[in-house]
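This document starts with one chain, in the form predicted alone, laid out as structure tokens.
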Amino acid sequence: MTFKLRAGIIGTGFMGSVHAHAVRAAGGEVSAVAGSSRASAEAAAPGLGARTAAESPEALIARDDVDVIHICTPNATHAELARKAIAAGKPVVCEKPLATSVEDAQELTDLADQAGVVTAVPFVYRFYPAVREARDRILRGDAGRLWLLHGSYLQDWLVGAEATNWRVDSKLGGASRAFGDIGVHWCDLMEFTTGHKITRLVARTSRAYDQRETGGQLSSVATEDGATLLFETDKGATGSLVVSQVSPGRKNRLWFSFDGTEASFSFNQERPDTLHVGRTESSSEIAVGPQTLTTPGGRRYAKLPPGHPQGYQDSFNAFVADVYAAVQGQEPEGLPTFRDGLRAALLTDALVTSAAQQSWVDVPSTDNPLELLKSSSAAERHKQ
């Protein structure tokens, strides 16, 4: 790092002390941070080594001692947030959901790419050192022709009708809260991870509980505690995806499974220290260390030796650490960007319709995202 930049954190939950600790593993310092209130922010400010607590958003924005923009909000407020960010011509992280629209999303992705200033959105699972060497050996063509994608993203956090945060209320989260919460995160990983992207998919949704408790009361929920999926790729797989908030005793449990004709490549992200490859001869579980991954990928992100597990933390700080590269110039690869968070919105807007229509759903790309929106708007048909 050839000086040390200075980040703004807005928000002060859970996710606003892992990018301080990221922003501080970069090698960086968070100058403020900024919450619902001032009081929320003076409160929150030592927990995650702020020198000083902002007024609010918008001011620590526009302070002089803030390099960097982390919008770690409510998903509702990101759009916003994020296009003062980019108008006071700063470097943004954004929270996914990029945006709660398409539209936004878009918005948001052509006002950066016009301002010139570096974007993120923490697809983090693209950090672990085991993915980087699967996509590296996919990509050399160790797999043969991958022709079957499929994987389940797992939590519980949700178990129980009384279990609730303000993700469950569609004003605040979104259409989607299960998929549009973590089923993005499996989606990027895989395209990222096979170079193949979601042309069409089909989708149901569900919920464990139609009532969850809110300030002592039962109240409707609109979001799904789960989602299943079937999908086909721009390179000719078939995939599928099975997405849950409600399966007790799956703490965070990402899981995917890439299956060519010479080898298959397998993850589990609540054991992120093994890769395995199968083979129709033998498989084997490769121990994830700077001495054992073999491509310059998995080479690059791998710090510890094998037996000492690199997890979520670990990947959120190497992420952080390639933003504040791109913001001093270099290009790392495989930084997801705001584009990637206009895929997400598009893989998102795709399943909602789906789950709405019951029938198959194209997915645009991020070139031309609207032009399968323009008949009508994703509300009008999302109420089909």
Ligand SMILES: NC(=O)c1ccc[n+]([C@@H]2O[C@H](COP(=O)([O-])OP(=O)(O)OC[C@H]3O[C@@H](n4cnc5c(N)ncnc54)[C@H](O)[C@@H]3O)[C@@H](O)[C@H]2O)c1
Contents of the next structure:
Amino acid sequence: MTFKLRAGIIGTGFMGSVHAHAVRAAGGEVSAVAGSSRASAEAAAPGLGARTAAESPEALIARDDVDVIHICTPNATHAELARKAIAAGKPVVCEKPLATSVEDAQELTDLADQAGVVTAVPFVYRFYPAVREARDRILRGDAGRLWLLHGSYLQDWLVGAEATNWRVDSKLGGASRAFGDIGVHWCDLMEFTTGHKITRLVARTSRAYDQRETGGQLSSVATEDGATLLFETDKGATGSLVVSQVSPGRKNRLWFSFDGTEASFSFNQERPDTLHVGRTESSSEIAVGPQTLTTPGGRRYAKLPPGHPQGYQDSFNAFVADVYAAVQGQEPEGLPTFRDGLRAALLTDALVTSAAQQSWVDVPSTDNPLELLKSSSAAERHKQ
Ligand SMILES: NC(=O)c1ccc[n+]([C@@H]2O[C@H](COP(=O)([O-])OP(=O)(O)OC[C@H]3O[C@@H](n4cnc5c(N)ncnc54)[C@H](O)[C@@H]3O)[C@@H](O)[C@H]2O)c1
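Having gone through the form predicted alone, I am curious about the other one (the form predicted together with the named molecule); can you provide its structure?
What follows is the entire complex, opening with the chain shown before.
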């Protein structure tokens, strides 16, 4: 970093802390934090290493000692906060989902383009060295023709009707929970790693629990515990994805296998120190390290010798380092921006629509505004 960037972090929970660590690892500092109240910001500021607690998110955005805004609050608050940050002319790192509707995600993408500010959405799994190695090898042709793209993203933190969180409430989390929360990570990773784009999908959503406890009472749940999808891509592949937040024993098991006519590449986020390359004659488990990875992408992000796994926080640090490099005028390859957040909103909208209509649904491209204009949101379609 050529000069020390000063961050303002809105939201002091799990991700507020991950962002704060990453800011410091990138050579920046946390000037201020804001929470749902002044008191919560004051309570959290020392633990997050922040110099001060702001009165409100708006006061944080306006501060002269805040160069970059990090939005780490519940999903439904993202759009309004991101609008304010862009209006202040400041770079924004907005947690996924960028917005809970396609309209808001499109508007934010347009506003950011017009304002010319750097934007980013933490699709952090792009920053694992094994993923970059797989991507470079696939894009140079090692897999042959990719024809089958499959995987799953399984967690268990919502096992039990007593387990709950703001994400369960669609007013705070959005219409889709399991897919909107974690399925979008898998889809972003698949599209980023393979260069394929999902053009159409059919989905089913389901629940392990129809009621969950809130304030000591069981109440009905509208969002899904799990989703299953079939999809087709613009380059002629088909694929499937299973997403669940109620899979006992699975903590954060994002797994994929991208299968080509020559080789398959597979990765498990809970074992980030290896990349499996499958071949008919001989398969290999590549141990992640700066010497064992051979592609520019793999080497760029592998910092530690094999056997010293780089995990989630390391990858998040690499993501924020790239954001801060972009703020300082560099163009790091593969940075997920608001346009990628819009892409996730389009996929989520297609999933919700498909599950409601029980039919295949086309997914518009973010590169084709006319196609986007023609598409109405899932919410609108459901009203019709
Ligand atoms: N990129 C990733 O890998 C990843 C991982 C987990 C969560 N997330 C995203 O990060 C965001 C935050 O998730 P989390 O797990 O940290 O949640 P959390 O519940 O741990 O923290 C949310 C924080 O936001 C604060 N808050 C709530 N309403 C607010 C408001 N109106 N103004 C200011 N602060 C407010 C709360 O006090 C809390 O500190 C979500 O959008 C989630 O989808 C991303």
